[in-house]
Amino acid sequence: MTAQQPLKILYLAAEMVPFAKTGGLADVAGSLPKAIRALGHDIRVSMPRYGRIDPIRFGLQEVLPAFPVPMDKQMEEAAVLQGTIASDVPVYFIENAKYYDRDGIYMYPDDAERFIFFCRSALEMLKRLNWRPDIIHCNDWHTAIIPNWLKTVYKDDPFFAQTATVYTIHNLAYQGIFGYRVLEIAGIAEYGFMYHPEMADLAEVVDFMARGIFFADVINTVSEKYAQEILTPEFGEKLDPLLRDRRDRLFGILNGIDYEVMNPATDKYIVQNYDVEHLEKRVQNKLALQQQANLKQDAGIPLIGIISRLTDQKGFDILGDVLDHVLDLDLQLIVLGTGDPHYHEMFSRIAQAYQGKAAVFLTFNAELAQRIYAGTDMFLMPSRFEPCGLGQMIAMRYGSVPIVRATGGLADTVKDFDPRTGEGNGFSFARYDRWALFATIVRALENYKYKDTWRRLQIKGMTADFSWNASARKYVDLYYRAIAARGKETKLEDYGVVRK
């Protein structure tokens, strides 16, 4: 296959906007396929049809009636419904009431079975549709079994003889770790556990993420910096020895954001639309946000926003250590998100103690999120690690200047402002330390006093290109790399297995 030929790609994800979302994976799955389709490739998406996905609302039509799917030496039935995104990207929904007709998406005791069934159904679906993909693009642990299957269960199946796999790591911390029984359910018990001399735990558990990394033809993660970081023990989540073994097939491609959706000139959720040529209009969004959040309405007070999962990973441990000091400064804070209970308690205390200065919304609200991007002066992301991060890119698109820790995708997208040279588009700190964070917030506040300087920072962020265009081309290049790499995999027997 030459680089000029259009590709056929099946993109597999556990979640996808607008159908179901818990995190950034859903945003990527809803945006990247559209950008790849625009480059002329036949890309199609598959995901489970969770109970919350209403077939009538989304106009889903059955394309395959119930068919048998091998599961644990027996058969379960799957049907396939079809919808679309952007009018020309097909989305295949795997339907099975037993596994997916539930209120939520994750955190069920049988999650391993649910996603094994999704993956096996997707492969069997392809045969019934008689659509042979050149690439199966898998995402996170939920779909990591597919590269494993194509090198074992399906290795002699002529239908998949020319199919290569790409495996994307969105967050290495969530690996999908289960017990031996999962190997039986997946039909690969005869191959046993994996073994690595530097990773003894692999011989005792089924780590889906590790299997995706080992068996995929090409692996990538969602920023260049994170691809380097995960080769180290600090960021490698105990898989760094395996990742170092596969580093010749490991790449970093920065996520993008959907510029059609994330556009302050057309955003239906914000009070006043604006663009980079009319930034003076933006202040109306700040005043409206202050009013909605019961903060003092004053355009001159710097307003910092946070939209996040409230977890240690996102840096709320070091922020919590200095939060009272931060709120003693001349600023306002608005927080939107949910997460660990002790952070709910921490922010609830802050909201009570600093009424009129701090507002906290322990929920997720898409409309309020857009208003925070459009109405804040600064956007805070002090993450301990951040594979990519979308919030800082959306914030810049809306003219909110980011304050971040220089890690992963945050380091790739936010360059620290130097007032002497004018270089940089935000404020960042390297050392994961509460006082480094505090000093960076103070530095941002000092620069906020200089309106011309601040306006230049806003313009830099708003005119940067964080769309999917460039990243989609890099993914297409990655697909051709995977096709070239297919068949050159490390042999399982050379790597070592442990059989129960």
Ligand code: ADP
Given for the second form:
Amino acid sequence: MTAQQPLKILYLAAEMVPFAKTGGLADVAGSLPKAIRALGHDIRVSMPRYGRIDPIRFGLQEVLPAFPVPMDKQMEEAAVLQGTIASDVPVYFIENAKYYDRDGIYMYPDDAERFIFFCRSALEMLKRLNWRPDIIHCNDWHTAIIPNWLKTVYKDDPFFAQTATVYTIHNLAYQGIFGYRVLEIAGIAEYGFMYHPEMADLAEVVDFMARGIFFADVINTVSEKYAQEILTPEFGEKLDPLLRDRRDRLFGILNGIDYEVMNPATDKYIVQNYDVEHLEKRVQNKLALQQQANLKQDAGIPLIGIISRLTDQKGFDILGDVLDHVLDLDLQLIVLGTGDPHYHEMFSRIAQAYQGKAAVFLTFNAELAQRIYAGTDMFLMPSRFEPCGLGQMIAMRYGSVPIVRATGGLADTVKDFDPRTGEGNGFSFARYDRWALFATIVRALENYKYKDTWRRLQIKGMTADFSWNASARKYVDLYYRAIAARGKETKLEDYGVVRK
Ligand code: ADP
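Alongside the form predicted on its own that was just displayed, please also present the structure of the form predicted together with the ligand.
Below, the chain from earlier opens the complete complex, with every other chain and molecule after it.
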């Protein structure tokens, strides 16, 4: 296969904008395929048709009526509906009322079974559509079983003889760990648990993430820095020995954001559109946001935003330690997020104690999110670890200056501002420490006083290229690497990871 030939790629994800979203994976799945298609490749995507995805609203059409899908020792039935992203990327929705007709996306006791079914249906769908992809691109644990199957149950299936797999790790912390039973459901019980001399735990559980890493032809994660970090025990979430074994197949490709959707000049959710030439208009968004959030309306006071899943990963423990000190400073804070009850309480208390100064929205709200990106002066992400992070990139695109901990993708995208040289596009700290965080907020506030300096920082963020342009090409290179790696996989038996 030469680099000129268009590739056929099936891209699978558990969530995807605009159909279903809980976090960054949905943004990536809804935008990277568009960018790859724009490079001339035939990429198609697939996801479950969750109950909340309205077939009429999205104009979905049935392309495959119910067909049998092997699950455990029986057959379940799947149907396939087709829609599109941005009118040119086909989306195949796997339909099954028993598994997907529920209010939410995840967090059900049968999640392993639900995603095994999704993956198996997607493979069987390909045969029925008679569409043979060169690449199956899997994302996170929900789709990690596919590389495992292609090297076991589908190993001798001529339909997949030319198909290579790519496995993207969006967050190593969510591994999808289950018991023996899922091997039976997935039809791979005869191959047993995985075994690795440095990872004793693996011999007793089914860790989907580990299987994706072990069986995929190539693996990547969503920033170069995180790709390095996960090789260490600190960030490796107990899979670092396996990742180190596979490091010759492990790459880092920074996520992009969708520059059509994330565009302050055209964003329908914000009160006042603006661009880098008309930055002075931006303040209207700040005033409107302050009004909406019951904050004191004041164009001059620095307004810091947080939009996040409220989990330990995002650094809210160290923020909690200094939150009262932060709010004693001359600033306002607006928080939008959902997650651990512990952090709901923490932020609710702050909203009560600092009325007019702190506003807290404990919900998921895409419209308010855009208003916060467009209306705040600074955007805070003090993450303990961060595979890539989209929030800081969206914030920069909208002229909100990021304050981050230098880890993973945050380190790759935000460089600490040095007033002496003018280098840097935001504020960052290295040590995961409450006072380092506090001091960095104070530094940002000090620099905010210098209007020209601040404007230059905003312009830097707004004119940087965080689009998919560069990264989509890197994914295409990765696809060719996967094809090249395919015939040369390590023999599982030699490697000793899978025992019979
Ligand atoms: P992660 O994938 O770890 O959640 P990212 O920074 O990569 O973090 O992506 C988070 C995405 O989800 C961003 O697009 C952010 O704006 C969005 N988001 C997070 N929480 C909320 C919320 N409560 N309401 C609306 N959007 C949210």
